[in-house]
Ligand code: HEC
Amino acid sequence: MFNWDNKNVIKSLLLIGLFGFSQAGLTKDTGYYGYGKSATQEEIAAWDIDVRPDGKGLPVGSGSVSYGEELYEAKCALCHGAFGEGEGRWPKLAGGFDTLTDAKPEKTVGSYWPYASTLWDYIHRAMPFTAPQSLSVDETYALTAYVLYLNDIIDDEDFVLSKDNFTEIEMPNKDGFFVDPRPDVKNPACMENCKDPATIKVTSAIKGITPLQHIAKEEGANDKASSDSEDQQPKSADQVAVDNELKVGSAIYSQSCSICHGSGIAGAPKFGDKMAWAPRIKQGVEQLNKHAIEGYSGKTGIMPAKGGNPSLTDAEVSAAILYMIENSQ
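Now give the single chain's structure, the form predicted on its own.
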């Protein structure tokens, strides 16, 4: 015979058993791993910002050619030129008509791009380079209208581009693209007797396009290291850590920093320019890291947070700063 306490124990065990059974059932549901949640419509909308050629995805808004000209001069001309002609190696946005059959065609918005939606999408998602996705919807419409105006696709200075009339825009090269009828193919993965990646060497490259400086430096460093290996003293743990950080910094610099610091665009101190870096180095590494990670606007230019690449970690940004300092003093 059970007393009251024993009955409570039995009840508790039954409840635990039922709860455990229900949980076991949940874990068997396809795709359920016990964590995460379904995205809300608002969360999906925040990521779903692409625009299709048929206009699907365009938000409600509008912008005039005249307003776009003001924005362009303030945010775009530095890289793309006053009239879309491009500065240095930054891409041209206008011109190049009737050059697609030339040996060196000029592929601009007006000469090459088949859809105006590509222009709107790219400006809204990635421009300006120093502060991507900082433009409002109306500003994006205005800049799109002005770039189309630079290419004579829109010929009215008072034209206002909006969601309602966007699909009426016809690009000069709209018929220059076609659907590739060839089937998708995949190379089989090598599973045995595969070529050693270390034996693969770059023997040729497209001049002026494929960067090979880092390969030459690495090979030179490896040759020197092998010839001097017998004379070298073992490195301390601190020196090894610094060397590793510099290697990371070099890679991050090439990936995310060289586009501005290599040419001095937007007031960025050029890589290796001792005079430009001296007053900045004087502020201290901690301050430089803070400006690079959080972003900074000074008298001579701006520094977007993490160089405009939010995927970088704070440690990677700091490594890039160390690499630039080491090569600029």
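Starting from the form predicted on its own shown above, please give the structure in the form predicted in complex with the ligand.
We keep it simple here and write out only the one chain, dropping partners and molecules.
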């Protein structure tokens, strides 16, 4: 760890050895070392974009729900859905009320976010995703008002949100957070005879393989994983996702892959041939995806990138692989 005595050593080196002037002479109005510059008012103003729960940082301005709706349809609906329901892999912005204790909780601005200021701050700095920091102050007020309206937090279509009334907005989940008191989970660290071997339970994956889930469920996908992680009766959410994937995969396979993999020509592992597929599956889904997407030359032949069809997306190729694997083991 950094040793604070260093500073004193340096101080005395400078004082005794090099310059010999007093400490007061060294302390500049930009600090002890003083290599920085005094920040100008313009710099501070340009960097000042944080907005806090107490309203600090909100600029003067306003925007109505109806103006927000117009903007939202033009700039946001494409990804977040007309009602904030989230298209495809994009985050959902509305709904999910009273689901936080459910088997499939839905965390949205309305159901989960504790402060409206966070919404203003985030839209202003980070959205729309492809053109961040392009929204004006008034546009940001209008969009914030509209997202709150989609969440029934504002219910009047004529409402105008402004710097003056902003802090009156109360979010439904404002009391939903507490400072993590970790450590919370204990382990007695038993060394011998810790459990009755007969009661040791092992949970294995369905069919030993769970491809694509991995990609579909990393955190960037707005927590889809946490809601999907729940087992459902009779079909788990995981299984539904796999089924959808298989449908896509089957179509891609017959169109772009069966020409080689259907008959096993040119050294392609044949569809349904368990022996041929077992060692390949063993390499893991990542490796199979990589080989099929980027193409490679292996021991038995050449697998062209995406089967020679560059218009396929990576996800489509992965779906075709899943379909091939599911039917070859």
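Quick caveat, the model's predicted, so the values are computed rather than measured. Just so we're on the same page, rigid core means the largest C-alpha set that superposes within 1.5 Å between forms. Positions refer to the first chain, counted from 1.
- In this overlay on the rigid core, T300 has a C-alpha that sits 2 Å or more away from its partner position between the two forms.
- Core-superposed comparison between the two forms: the Cα of G110 travels less than 2 Å.
- Comparing the forms between the two forms on their rigid core, the Cα displacement of M275 reaches 2 Å or more.
- Taking the core as the reference frame, the CA atom of P181 shifts 5.0 angstrom between the two forms.
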